Amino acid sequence: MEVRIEDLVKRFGDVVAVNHVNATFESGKLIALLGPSGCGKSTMLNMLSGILPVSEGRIYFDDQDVTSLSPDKREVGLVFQNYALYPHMTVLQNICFPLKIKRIPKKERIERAKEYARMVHIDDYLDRLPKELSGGQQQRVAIARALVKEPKLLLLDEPLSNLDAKLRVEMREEIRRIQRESGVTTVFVTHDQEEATSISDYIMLMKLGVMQQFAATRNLYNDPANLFVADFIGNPTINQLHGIYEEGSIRADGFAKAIPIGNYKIEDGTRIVFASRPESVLVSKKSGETEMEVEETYISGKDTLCVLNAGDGFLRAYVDNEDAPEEKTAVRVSFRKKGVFVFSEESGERYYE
């Protein structure tokens, strides 16, 4: 099912939690709503589910306007952060419960519950109570309970936040597998960019209720719309040098030499941010446009992460272990075309060559 939101707004008194958002979620895809706390992502999810009324704008499921529909009429499955399982019911009873409410015959609801229990790999625990399950197992039960209704839209609100680090990795892969197997359009709320980028088809990145960018997952990394997006997506975080643009170079704050960055449509003297991915910084002992000093080095698998002194800022760069320079030595630095961006220091808007 395709989900379309048009000029969506949610106000709580004078606070605008979601500010005029427009997007289309393709049928059968997994979409992550990503951003820091208070950005409006859970509010958006609750408007999609019908739990929160919309202040302005419309929500469409395919061609049906569901803006004013109650949650029980939207055919939505919802998994909460705390799973919200019934403690006195077994796993089987928990999964069956939505079908019992719909007055589905007992034999059919048990068959369907067992089918979805198998899908989420919880079929060996049907007679257990929630307290007898691990956090990951409880999450699987909550997902099965949401899917057993065969919803047109599955909504997951920070479903991994209560799990330890190892289990989070395992369960996000499971969520992706389950989503692909079921084929249901899924919206997944998270503040963790690694979670979002690892399993989603598309990401909507939000800040203070405003959508910053909505794009295929890889595009947010390779083609960020603004400085916030470039900074939020990526680990290690993107390098940033602040300074003045001058004839195809940046005069970085505290750095004596101009660093060539390319010819952009920027007036000389404008304050800019020159941003580069660590893998886009080229370090050589002999060739390169700008000389810098190696401040520190860290071994990172087959590569060494070099921290380069660039005045008031610094650059992180990956270098093959065999070619890694010594600390406090001079190297030559240049940049690839890919993974390098220039932004307005004042507004964060991106400049293009």
Given for the second form:
Amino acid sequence: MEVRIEDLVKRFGDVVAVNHVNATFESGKLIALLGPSGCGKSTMLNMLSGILPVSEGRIYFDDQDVTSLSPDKREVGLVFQNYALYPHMTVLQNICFPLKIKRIPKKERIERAKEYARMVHIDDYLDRLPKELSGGQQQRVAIARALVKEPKLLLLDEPLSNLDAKLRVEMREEIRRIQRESGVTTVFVTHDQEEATSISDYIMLMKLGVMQQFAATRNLYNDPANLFVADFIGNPTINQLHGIYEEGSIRADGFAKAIPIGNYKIEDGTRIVFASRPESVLVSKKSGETEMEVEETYISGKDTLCVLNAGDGFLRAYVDNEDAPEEKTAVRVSFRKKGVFVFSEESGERYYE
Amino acid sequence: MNNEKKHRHPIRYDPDEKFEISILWKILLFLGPFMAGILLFTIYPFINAFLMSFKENYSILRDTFSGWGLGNYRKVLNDPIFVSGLKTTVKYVVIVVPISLALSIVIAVLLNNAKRFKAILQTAYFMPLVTSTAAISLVFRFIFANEGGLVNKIITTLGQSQINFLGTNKWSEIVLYIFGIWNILPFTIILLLAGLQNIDPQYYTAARADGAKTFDIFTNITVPLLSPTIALVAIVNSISAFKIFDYVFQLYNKPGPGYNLYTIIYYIYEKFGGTKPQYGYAAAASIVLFFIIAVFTLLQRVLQRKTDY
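Structure of the form predicted in complex with its partner chain (previous: the form predicted alone):
Let's see the whole complex now, leading with the same chain.
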């Protein structure tokens, strides 16, 4: 089912938690609502579920306006951050509960619950109580309970934040698998960019209630709309040099030489931020446009991370271990076309070539 | 070593060191008064009553008895007055405890969901607990009085004939039940409220999202999650209801207008005092009541373990 959000606003008193957001979630896709805490992503999810009323704007499920419908009428499946499994019910009873409320006959109820228990691989634990399960297993039960209603939309609120690191990686792949298998449009909230980029088809990145960018996951990395997006997505974080644009170069603060960055539609003298992904910084001993000093080197696996002195700022770059330069030596630096962006220092807006 | 000694907790047991006498004194000083009270007013009387129940023809003034035996028990259990007292008591427990519990659950849930005046309402329900039952019983007597009683005024205004609430067997029993329920409510509601506030509101959100309506949530979520508290309250109330005596006495100054509200404690009270005291019977009846209450206490333990999520 397709979800369409039109001009969505949520206010809590004077605080605008979600500020005029527009988006369309394609049917059958896995969408991540991503952003730092307080960005309005959970508020957004709660408005999609119907737990929170909207202040302004409309929400459509396909062509149906669901803005004023209660959660159960919207046919959404919800997975809470701490799972909210009913502690007095067994796994089977938990999964059956939404069907019991719908007064579906007991036999059919159990059959359907078992089917979804199998899908989430929890069918060996049907008679256990939630407290007898591990965090990952509880998570599976919560997903099965949300899916058993055969919802049009599955909503997960920080589904992985209560799990330990190893389980988190395992469960996020499980969520991906279960989503593919059930084919249900799924929206999940996370503050972890790695979590979002590793499993989702689309990411909506938010900051202070404002949608920064909504795009296919790969595009968010390769084609960020503004400095915030470029900075938030990617690990290690993108290199940022502040300075003045001048005829296809940047005069980085505190750096003697102009660094060529290519021609952009910017007036000379404008203050800009030149951002480059570490893998787009090419370091060589001989050829390259700009000379920089290697400040520090760290070996990380097959690569060496070089920190290059660029005046007030610095650049991080990866070099093969064999080609790694010595610390405190000069190297030549140039940039790839891909993974290099220029932003306005004032607004963070992106400049294009 | 020196340093370690300085920081050691003074009471921690160390097998290499002699337990310091001064600490023992301190412990005794703090625990002593309490232990003395328990020994003197609970444990000693209990043992004494237990022994007394097996002494035949016991006289408390002369401290003489004719021999050991089960005669008191045989006599008490075959005494129609005791049996009817037991019946009256059990009937009181069976009526008052479930009704007060059901009422309390409903009131507690409503209070817990109250949006406005929550604090005022919760305090209002707490009031009877801090008011003396003797005062409340007086008010009850006024309310149910024949001439000028509030209830009778309402009844006669509605064109019905006046009812003798306090003077007839049938109605005096009902007034006692109302009085018992009324007195038990505040304590029960307070405990249930505490239990309700321990329930994570997320379960309600989850249930609502699953399509559950208010009644579904009450029966499927609230009551089961409240069951540990419900079990506790039910048992504690049953135990205190088995000991019913003061309410009857305060309302009627005797075991009901026609001796119809004669309870086990009344039996014990009368056998112990009165013109021809039979201490052995009183002791035996106490021990019988003790075992009834002991069974309920054990039941509570089992129930609480079962409902521990």
